[in-house]
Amino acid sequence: MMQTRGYAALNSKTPLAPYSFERRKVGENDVLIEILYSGVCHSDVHQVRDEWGGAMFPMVPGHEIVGRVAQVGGSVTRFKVGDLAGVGVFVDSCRNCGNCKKGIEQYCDGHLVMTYNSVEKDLKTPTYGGYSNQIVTDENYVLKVSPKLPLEKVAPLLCAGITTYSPLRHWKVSKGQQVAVVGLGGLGHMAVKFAVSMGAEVTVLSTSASKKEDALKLGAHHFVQTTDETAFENIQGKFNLILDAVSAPHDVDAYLNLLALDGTLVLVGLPEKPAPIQPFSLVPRRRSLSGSMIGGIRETQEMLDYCAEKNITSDVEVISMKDINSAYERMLKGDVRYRFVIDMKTL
């Protein structure tokens, strides 16, 4: 076993604090990554505070991981020492179900091993995430990272990036389509960048008037402040696709009437409370309400390659490890543009 340093939550009520734990030794098919940057996802807060239930403590969060390969197992063929590499939201899957064989491991019907707050395939060994100095992962679940892009801005692509890229690809967003993004945060700002790069006409829907300038700088063509009582009057039935990236409780039903015939609203944010939906918001225009969860390894690699080609990265604020608890509080207030990333040399 290898001694590893990190930050952990010991229970749902206490702040994250320094924590030492053990990772497995590098096996034949494993890659040891020295973690350089770890992104801070809104789901880290949900998990640490046990807002979704099922939290396992002690918990070392973090699933937006980039670093440098420090060691490889004897059978590893895709990586060598010194390579840049990334790890996202999961680190293994059953590999045998239909979805795994299709390359959409995120929908594994067997056992999806999440990067943290999960257990390995033995169903008893806990997993610990990227708020740490190193991680050992099977090479089949490690991503290649291009040296063309700044690493700190690549880290959030491993969750915020693929979470928005995947539905835009699945619903075949292309030139001439009308796309709306609800919420301009860690997920939303990536959705804008991707949708614009794919040729769509993009509208940002936000409660915050202060986000307008940023939305337009990110490439959005239009901005609508949703707290304005007349905000939706001129955009009823306009959008082919709406990507809802809000993780706080909000009125999802209000956005369904903005969809065109056969339009789809895709949930990628994860509020802790259910949202009521009126059938009449869906039925008369054959609208759909759907959801999407990250992407498989193949699609995540495709997304990283796409970002390197298009020069797309996340807008980040780099923080020290010791500032993680205040970063959580700031994130809940929307006080970040648009993703916190921990510089792991400060651990």
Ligand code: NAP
Second form
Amino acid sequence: MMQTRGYAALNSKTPLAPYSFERRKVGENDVLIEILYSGVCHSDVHQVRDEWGGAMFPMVPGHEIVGRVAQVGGSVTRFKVGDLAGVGVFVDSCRNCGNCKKGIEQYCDGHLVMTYNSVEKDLKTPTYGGYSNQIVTDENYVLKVSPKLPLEKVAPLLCAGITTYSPLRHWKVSKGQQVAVVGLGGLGHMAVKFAVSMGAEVTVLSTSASKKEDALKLGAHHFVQTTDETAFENIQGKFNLILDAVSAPHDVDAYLNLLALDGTLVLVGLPEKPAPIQPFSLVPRRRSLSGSMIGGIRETQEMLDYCAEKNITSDVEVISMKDINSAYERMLKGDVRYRFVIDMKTL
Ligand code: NAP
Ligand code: ZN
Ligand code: ZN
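Structure of the form predicted together with the ligand, please, following the form predicted on its own?
All chains and molecules follow, beginning with the one already shown.
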């Protein structure tokens, strides 16, 4: 076993603290990655605080991982020692179901092994995430990372990036389409960059007036402050696609009315409470309400390559490992532009 250092939550009520644990030895198909940067996703907070239920402790969060390959197993063909590498939200899947075979492993009908707060394929051994100095992962679930982009700005692409890229591709966002992004956070700011790069006319719908200037700098064409009572009046029926990346309960129904004929609202945000929906918000314009979860390994690689080609990265604030608990508090207050990333040298 390999002794590993990290930060863990021991239960849902106490702050994260230093924690030592063991990872498996590098197997035939495994890659050992020395972690350089680990992004801080709002899902980390949901899970550490057990807001979705079923949390497993001790929990070492982190699923936006970039680092350098330090060792490879005997059968590994895609990586060699010294390569840059990334790990995202899952580290294995059943590999046999139709969805795995199609390369959309995130929708595995068998057991999807999440990077943390999950168990390995033996259904026993807990998985531990990226708030740690190293990770051992099967090479088939490891991404290639280009040396062209600053690594700390690449880490958030492994979750925030793919989670927004995938639905924009699935719903075929292209030139001339009207796209709205609800919630300008870690996911939202990536959605704006991607949708703009795909040629859409992009509107940010935000509760934070202070983010207007940023939204326009990120490339958005319009900004609507949703706390303004009259905000929705002029944009009824406007959008072909709305990407909802809000982390807290909010009035999803009000946003449905902003969709054009045949428009789709895609939920990527995962608040812990249900949202009431009026049939009248969907029926008269044949609107759809959908959801989307991260992306498969193939599409994640496609997204990373797209980012390297188009010079797209996340806007980040690099923090020390010891500041993780205050970073969570700041993220909950919306005080981050737009992703915290832990510099693992500080562990
Ligand atoms: P984040 O950085 O904290 O951003 C969330 C944004 O939501 C905030 O910046 C804020 O934007 C808005 N918001 C927060 N509280 C709100 C409220 N009470 N009412 C209205 N708007 C509010 O979070 P994130 O990391 O981007 O994650 C967003 C959500 O996506 C989380 O629920 C996370 O678990 C989920 N997620 C899902 C997937 C997936 O596969 N589907 C993957 C990763 C994350 P404004 O200030 O602009 O209003
Ligand atoms: Zn995430
Ligand atoms: Zn499967």
